[in-house]
Each structure stands twice: as structure tokens, then as C-alpha cells.
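Single chain ahead, by itself, as C-alpha cells, in the form predicted on its own.
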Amino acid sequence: MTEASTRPASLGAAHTDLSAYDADTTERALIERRARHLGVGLLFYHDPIHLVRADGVWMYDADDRAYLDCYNNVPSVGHSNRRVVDAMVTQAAILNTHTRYLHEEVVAYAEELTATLPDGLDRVVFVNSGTEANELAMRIARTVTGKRGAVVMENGYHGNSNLIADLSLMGVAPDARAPHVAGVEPPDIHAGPFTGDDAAERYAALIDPAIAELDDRGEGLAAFICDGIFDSQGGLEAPAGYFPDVYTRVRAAGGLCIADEVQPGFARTGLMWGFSHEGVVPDIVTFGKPAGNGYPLAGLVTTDELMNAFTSRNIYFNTFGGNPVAAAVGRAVLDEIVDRDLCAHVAETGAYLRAALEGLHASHPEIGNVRGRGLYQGIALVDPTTGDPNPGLARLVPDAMRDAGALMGMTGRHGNVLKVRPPLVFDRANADQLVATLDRALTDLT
């Protein structure tokens, strides 16, 4: 069985198998060493880049060639951010230990973080990754509801532990799914089954048969878990009214609503939290990589009632989660978001970028639509004649952009959506460079 037949379409611009690389690949020797000693993993681009340093929105390879980073959501406030680095180094030189001792920095970070959330979401548990955060969120939901089942989006991704991998349907065939998982179609108003004025209601109504399916299997509904930007489904944003309707249906069935904010959280969409666009308040909010700008920091926030219900029946601790260095880093990230007014910056720059990308359609009919919010944009490539997804073209664009000095990714269940998700300090000049580079790449490829 070939590599291409066993992986999601969204990995069309990457390889997971050493045999897929040509003999003349630039860093062939380093790739072979990596394959010998690292257990699993994939590399972006068909000719991977050997990166050695980064600053702001720029990354540099071993030959000191600069690349405009239009993809990386981990260093959210910029690569090698000085405030974050200084906070990390200063605290690491004083003390780093687990959270079973008192430490002012950890408590202060929890206070500052919860202050950014709606009233009632007051209790934080710190972990190291989005996977751990979503795993704990589901444990809380199962404990509180007494049920096991979850409703998730088709082609979604929430992490890689056993439980959370079950809830991540990206690339999973229907007959290989766990009985406690029911998938529903994401609200794709561009190319999904419902695209009219009533699309939000019709997509939300898909929740009801999914809940019934879980009940029929004896699992019941513990939670609905969803990220607000529909990352692996192609960077979709929900139509107005979708989330309030879904939350009402889930809560009527006794389930909890979990907002996975690993992608949309921390100003990515132009607001601090992605769910804030939707007019809903989740029962549990999970967050991850952008919280620490690359330092392992993640967690969840929930209510007193739910946390007390969980801790009355469980003991939970995490050796490294929310350690003093992580807390210092997290506070520095929050300070950067506030002091640089990054929510407003992202909203303004994102709107500028969206208009510029949409403007390419006139000369590039292979651009079917542009979607997303803030500095998360998806560019759907299609066959201009039929309107069908065009993954064959999409898989070539990241390499062409890389060769021209700009880095972007791919996403979507058909592997036809280009993903633009730069550090939040990305500005108008960077947007202009990205759009001009994409214009040339599409011209050369078509």
C-alpha cells in the first residue's frame, strides 16, 4: 500500500515515508538520519527545509535564506519574541518545579487568563498540549454526565491520545470508528450539502440524529467538541446562528459543550477567543500551542460546578503542566497580546489580506473561494470548469511558494485548501508579499 493511499488528503504537500523522497532532495542525508532515529513523523514540502533560526515572521534555513512564515501558529506573538524569551530564561534561572508547591507566578497567570473569558469560566487546569487538554475535558464531561459519547465534526482533529484520536475523524473510515463517537458534517456553506439561507439551521439539525445514534448504541451524549475555525475541514467559519442552535440541542440532551480553542484562541481570529464570534459560552474551553509561543503550555478552563463535580470523584495532577516557567511564558504572551493590541491588529490585517486574496480570483479562476477569520485564511482551489476540488494543483502550491520564499500549508478533507496562518505580528506589507508570491506561483502552475 502506498503512502498516498493511507493518509489524509490534506497531507498532499508532505511526506511521511523516506522512500517518497527523490535522490536529489536537498537535505537527503539529514532526512535519512532522521528516519533512522526518530520513531514517527512527517515533513512539510516535497523538498523539506532545514531551518536553523527565526525572528518575528521570518524563518531562515541553513544557507541563511529567509522565508516569510505564513503558516506557523505556534509562535503566535512572533518567533523568538524577546519578551517571551526573557520571561522564560529569567524564571528558569530562579526555579522550575511542578505545581504541587505554591507559586505566585502560576496563580497570577491563572487569574489573568480567566479574566479574558466570560464570567463563570473561572477554574483552570494547566497541561502541556492540546491533546492533554482535550483528554481532560472529555474526562470531565464523562464524569459529570455519566455518559461516554461525543459528537464531533467529520474530518476533525483534536489530538493523538487514544481517546482523543477516537474523536479525530480525519482520515478515519466510517467502519473503523469507535462506538462512542458520532460525526456530523461541518457547516460548509461553500461546497457542503446545505448552502442556502437556512444552512445554519439545517447543519445544526444534524446534531439530533447523531445524539440519537449514540443513545441507540448505549453510549449517550457526554459532550459536543468542536473548534471554532474548522481547521482540518478547510478553514471554514460557521454561518451565523449555527453554534447557538447546536449548543441548545446538545444541552437539551444533557451534554456539555467543549470549545477546542487550540487553533482559534489567543487572538488568532481577531478576538481573544474564537467562540466569542458565535454568541455562545462553552462549558469547557481548551487551549494549547499559541498560549506559550512555542513553550509547552496548554490547559482548560471551566466552571466551579463542573470542576468540583470532577474533583470530588477524581484526583488529577500533571507534573509539568503549568510549571512556573510555563506560567511566566504564558503571562508574557498575554502581555504581548494586550500591549500590542493584537486582537485589533489581527482583525484589521486579516480583513486586508482577505480582500487581497479574493481579488486574485479575477485573474485566477482556480481560486473558488476564500474563507476563515482574522489571520487564519483558507484558499479553496477548484477546477474552474466544474467547480470541483482541485487537490492536484493544491499539492504543488506550497512547494512553489517555498521556492519563492514564503511558507504556507494545506488543509481540507479533499486536500484542496491552502492554509494561511502566520504569526499574529504579520502586517500589511507581509500580506502584500504573500499575495504577490501566490499570484506568481499560480500563474506558473496553471
Second form
There are 2 protein chains.
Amino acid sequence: MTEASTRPASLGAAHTDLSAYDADTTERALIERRARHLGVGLLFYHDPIHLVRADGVWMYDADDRAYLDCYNNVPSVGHSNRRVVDAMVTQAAILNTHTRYLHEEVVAYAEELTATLPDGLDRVVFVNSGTEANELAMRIARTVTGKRGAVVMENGYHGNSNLIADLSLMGVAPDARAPHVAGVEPPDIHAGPFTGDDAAERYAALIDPAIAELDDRGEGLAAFICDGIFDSQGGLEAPAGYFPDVYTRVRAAGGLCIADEVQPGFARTGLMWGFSHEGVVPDIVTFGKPAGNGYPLAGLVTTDELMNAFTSRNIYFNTFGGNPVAAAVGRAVLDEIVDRDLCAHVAETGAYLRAALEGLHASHPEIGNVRGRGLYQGIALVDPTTGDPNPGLARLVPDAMRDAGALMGMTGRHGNVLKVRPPLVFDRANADQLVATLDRALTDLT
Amino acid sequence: MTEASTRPASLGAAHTDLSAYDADTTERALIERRARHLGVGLLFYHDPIHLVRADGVWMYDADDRAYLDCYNNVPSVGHSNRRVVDAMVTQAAILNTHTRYLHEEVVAYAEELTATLPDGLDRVVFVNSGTEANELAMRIARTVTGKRGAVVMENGYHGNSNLIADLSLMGVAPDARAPHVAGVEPPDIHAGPFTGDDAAERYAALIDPAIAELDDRGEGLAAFICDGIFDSQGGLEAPAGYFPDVYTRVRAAGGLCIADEVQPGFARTGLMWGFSHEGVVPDIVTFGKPAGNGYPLAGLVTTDELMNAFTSRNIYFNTFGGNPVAAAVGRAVLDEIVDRDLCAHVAETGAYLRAALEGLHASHPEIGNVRGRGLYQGIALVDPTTGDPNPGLARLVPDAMRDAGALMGMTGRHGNVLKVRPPLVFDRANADQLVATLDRALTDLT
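So that was the form predicted on its own. Now I'd like the form predicted together with a further copy of the same chain, please.
Up next: the whole complex, starting with the chain shown before.
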């Protein structure tokens, strides 16, 4: 769910090769200080950007130059959102503590959150990051199934801890795979192995041999975990029927179905939850990034039955998870989504943006396809003659867009997908600016 | 690190047995709502406490009754600390984003933090919790050593993720231990197997067979990880020479030494870092709880060599870790510690408190010993005739103290150690009140 693949490591290794940067003196000094004392130093852009303030969909650098944010999903209800900041400071000035004392705020937040989910998904655990949420989901799955294995997507990403890094095949060398992990091909109907009318069934059928692999290795199946917007694939729309078929196979083998909603959750796709597009109800839903609009807030929701089975055999406590400030912030974000009707806004703006991006294909044949949902759109760049992925072009685009005042990402298994994933308050005028800027950038670069 | 052991599960299982609570109607309704929607429901006290505001060392319930906080270490520079809240809101209103854009605040925080550490511990990674910090420490250790195993303390605690829960033997049933973990006896000179003058050496010598165990299982030694205040043991002071001896043995076997400073770090023991009492320099220092005074903030510090070895083979990104708001909050906490000279204050107040607690022994022979450093003091309750641990008495004390207006914990391998671990701004008058309250409580209970 992070963007570890968004920029090739060579572009981000600011701590190892400063000579690559043509930043001015102030930025260069900051980069050098950063390299001396920060441990993991990936930076976006060849010429790293020094941002000092932000408001809504706009970010501003140290020279007060404005950038249209077409990339950041964490500040989902807008950078520096006043309602969220007010909720944070109001609560922080009164009380911040843990969940072992009674507090109204965390209970109210849990009630409001579960009300957005299907019946049965009633029990929430708040944690601090998507990684922690997925860690706990796997602890629950391993406890209740008595098995250890997970089926995941090839090139997927779920977080940065030891176990979750094992499950994130994007970052794992082929010879370094853990025995408790089996990968399946993501349901890519554009460039994957199955692109015909039977693609949903053929992709879903890959689950069975993956489960058999885990059984053969003595691990067994604890869970299937999937990010339904397929962020690290550059965004995909699973073909209709794929998820119901997969869930049936996973459950038949005794495994749990975990929906990693860290990317698609909280209205990103035009519905509150991404899995609602798919006709399935997961056993565990994990969420993170946009939940606190930047405040470290994440969690999971599951059923009474699974939660009770877990707590009967484990003691789990999370120091910061569900603290009153986090809960107040989370409620403010939910309130913003509801009061501003952001699901409808995202669906409408996303459709408008999608049509405009697809319209670029006529003058830019290097756009192979556009895919995604709502305000998550991936633009796959290809060689117009062969149709092959074109990472060489794709890696130049974010820098060119940045120079033209728009922030955009790049991702995908082949490094050829431009990623558009702005704050949810992004509107039609913003979409027009993005498309016009991209049009010019592609013209200049090709 | 957390207080999973502080209360027996039977006292905390609010979600399974409401009949045990004699809370009034308002609290009972809140407990019932909480039980329906929160997943992991441990609560402190038989009659859970409903806190609504806090200031400095004081917390207040819904009836505006004041409680002296002798327990909470997270709000280390005082509940609702104005300087910290101001730093949070000032930055949150301007910009909150991740570390892939340049930002001054996180660089300045990393500089200030590393300046408090020995030379060589120069590279910081910020994350969101002690669990995430220990996860990353183990990823680094496993990467650089090529081994998987860890030597840990029996009954220790380091966090709540899958791997770190494996390493936290406090929560692991004897038959459920992971093969990559070997436990050693903590250096308890009061009630452990070795209590004589040679205790340091005899405890340290346990490291070698533990390493051999890991080798025998084919796991090998990646790291030794230890919380130097021994929180889940009820606080211990390692005998002089223990840690240098252990570190020598661990390093001779090719392992890294990880100091888990989530409990002792940030002035708790009267020095900025707990390991400074021990005459050792760790390879990795992890920190958490008090770093953000309640804001989810944690991290690790290590050497250039280890960080570079890790990043050359791994991509690590933490979405919220080191965000500008977290960094601003962390700097405010550090500034408070320095400007208010809290290290000296803690050393002085801690010594005063320790003497007063030891003075209670004369009239309360059920106090077996008092141990700990600075503002971490454990009071072991025993049977005065046999000297055996007295968990039956210990479990009654926190409730009695709460009724008398003071919040205190209980922990330890035998559940017989009262835990005093207040915000660092706790002063002599607060210590007097605590000791007088405890005196009365023990008199009433015995």
C-alpha cells in the first residue's frame, strides 16, 4: 500500500549519490543534512522537491510555487483540512491516552465506522498503520485457522514489517520467498496472461494450485489477502466475478479472506469501500492511509466470531491505537466524507477524469490503456508499435509534470503506469488542468 | 513496552463479562457500546475508569474527580502539554506529508535526536510504534547477519506484530514458542536463580547456550534484544557488568545488540537513554511510547554501516513515519526534556521516591523489595513469612489506589509487582501523596 515502486530506486537514492541532483544550494544543503541522519532516504524526483505548505489539492514549495497534487491519497479530505486539524487540537488539548480507560470518542468512532460496513463486520481494532493492521489480520487468521500460509498477488504490496514484507512480493527477490507465501497472477485483463471473456474464472482458478503449494510445504492456508484496487500493479479493475470465485475457493480450503482497503477504502473508488464493487463481504477489512488525513491511524474490522476466537487465545494491546485524538481525527474525516458527499463526488469526478484521459489516446498512442476506479486512475504507457510496456518514457513523466506544476506518480510491475490518485476533493477543473498538463508533457517527451 | 501483563486478563475482559462491573449507568452503557464494536477490550480496574481530561500529572473522570497519575509513561512531559499541542497544531495547519519530499522538520529532529546518542549512532528511521521499530530492527539484523534467530528475556515484551509477539515470551505458551527464539533468565538479583556476587557473570553466561540452541535449530543468531528497565519483569536493575558481558558474547557470535528503549528511553531512568547506565553502546536503539507524548511516534537509530547494508538490499518506506507533524511534536518533547532539565529532575525525584518506598518496608513487611531506576519503580509484594510472591495482594492494590485517587499498575512474571511509572514531571509532593496513599491502602488490605 505504500509507493515503494513508484520511483526506481536509482531515482530515489539521495543518500548515496548527491551528484545526481541539480537542486539549488538551500535544497542541496538540506539533502546533505538529511543523508547524514535519516536512515531510509528515498526521495521523489531527480531534483527533489522541498514542500513547505499545502491546502486542499495544492502544495507549495519553498519558493511558494504551487503544485496541483494529483498523487497523494493520505490527505484524502484535503491538505491541512481545517475540520480535521480542529478536531485534533481540541482533543489533544484536553486528553490523550490509551484504550484501557473508558472514553466516548473511540466508541463513537467504532460505531460510525462499522455503520459504513456490511452487517457482521462489527468489531474494530484501531492501530497506527496499514502494516500493523495487516499484521493483526494475519495474527487473527493464523490463530483461528491454525495454519500459517497466505495467498497473495504477484508484485503486491501490503506493508513493511517482517511478515508483511514477506507477503509483499513486489519487494521480494524470486529466490528469497518465504515458504508460507504463494503468489498468483493479478487479474490484469489488459496485459496479463488471460484477457478473454473467461479471464475472471481463469484468474480465480489460479488460487487452487497456490493453496496446494502451501499445503505441500506444510504451511496450509490461513488467508488470502488482496488490495482490490491493485495499487502496485498500477491500478486494475478485476473482471466481474473474479472476487466471488476467489472467496469461494479460499473459504472452501478453510482460509479467511482479507480485504486490504488501505488504498481503496474511504471513498477512493467512489464507494466507501472498494470491495463493495465486487459483490463480496470479506472476513477481515484492513484500512489505513486516508483514515486520519495524515494522522497515523489505521485498523481492521472483523466479525464477533473471529474477534472472540482471537482474543480467547491472545492478549493484544496497541499503545497508541484508538487513542482519543486519533478517534477524534478519524471521526472528522468520516464526517467530511459524509457531509461533503465525497463518494458521489469521487464517482462523478473520476468518470470525468477517466473519459478525458482516454481521450488523450487519440493524439498519444503511447497511452496503452487507462484503468482504475473513481479517483484512482492508472495510465499505462506502451510502445505504440509493439504494445510493450514503456518504462523508459514513464519514468520521465513525473519529472516533466513536476516542472509543469503537477505532482504525479509512477508504478506497476513493469514501471510503465502513471498513477493519478489525488486528494478526494479534486474537482473537474483540477482534472482539466491535469489532463492538459499531461498532454503537453507527453507531446514534449515523444 | 506495553502493559499487557499489568492486569490479569480476568480483570480486563470487559467485552465478555459485564456482570463483573459495578459501574454506574453512564459508564455501564459506555462499556456495553464498547463491547459491541471494539475488538480488543481490555480495561483497567474492576470498575473501569472513565477519564475525560488531564493536565500535567493529573487525570479527571467524568464526575471531575482528580487522580494522581503514577502510571502513564506515554505523556512523559505531562498530560496535555501546551508546547507539544502547539507544535502539533501549528504544523498540522500548514503541511502534513511523507518523507519522500524534502522537509526541514524531520531533518532537524533527526539531528537533535542523534546528538543525544553516542557517536556512531547517527542514522534514524522514524516509524509509528515501538512494534514497528522493533520489526525494522529485526529486519536490519536479519539482513546484515543472514540469520533469523533472536535471544530474548523470559517473560519479556517487545510488541504486538507476528514476529515481535514471537519474541515477547510473556505472551507465548511454552508449547507455542517459535524456533527462531531462545529465552534467557532476566538478571533478577532479588528473586531469580542467581542472587550472589557473581550474578552478573552467571546470568550473562546463559547467553551462550541460548545462541547454541538457535544454531542447533538452524536459525542462527541475528540479534539479542532487551528492554533495559525490564518493564514486564516489574523493573529490574541489571547487576553491574551484565550488559557488557552479554554484548561481548552476542557480538562474538556475530549477532547485533538491540536496546529496546521504548520503556527506558527519553529520561525515564534519569539519563536520556537507559543503556547509558550499563556501559554499553548498542548496534540499534529502538524508541517509542514517550517520544511524541501521545502522538504515534517511534523509531530506531543505528550506524551508517548497518543502515547502508540494509538499504542496499531492501526498500523500506513508512507512510506516516517522520511526517512533519510527528517531527514537530518529537522536537517539542525533546525541547521540554532539555529546557526543563528533566533528566536531573527524574534522577532526583526518583531517588526521593525510592527512599520513601523503601521506608514503607518497616511498617509493611509485605514489601519484599523496591527496584528500578529514576521514575520507574517496582514494588514487589511478598508473603512476609515465606518471601514468596504475593499476587493475591498485588492485584487488589491498583483498585484500592484508584479509589483513593491514584493510578498505579501491576506487573511482573508472578503478578506481584506494583508499577510506579508516572509522567516525568511528577514531583516530590506527588511522591509524598503516592507513598501516603499506598501506605493507607496496604494497611487497609492487610
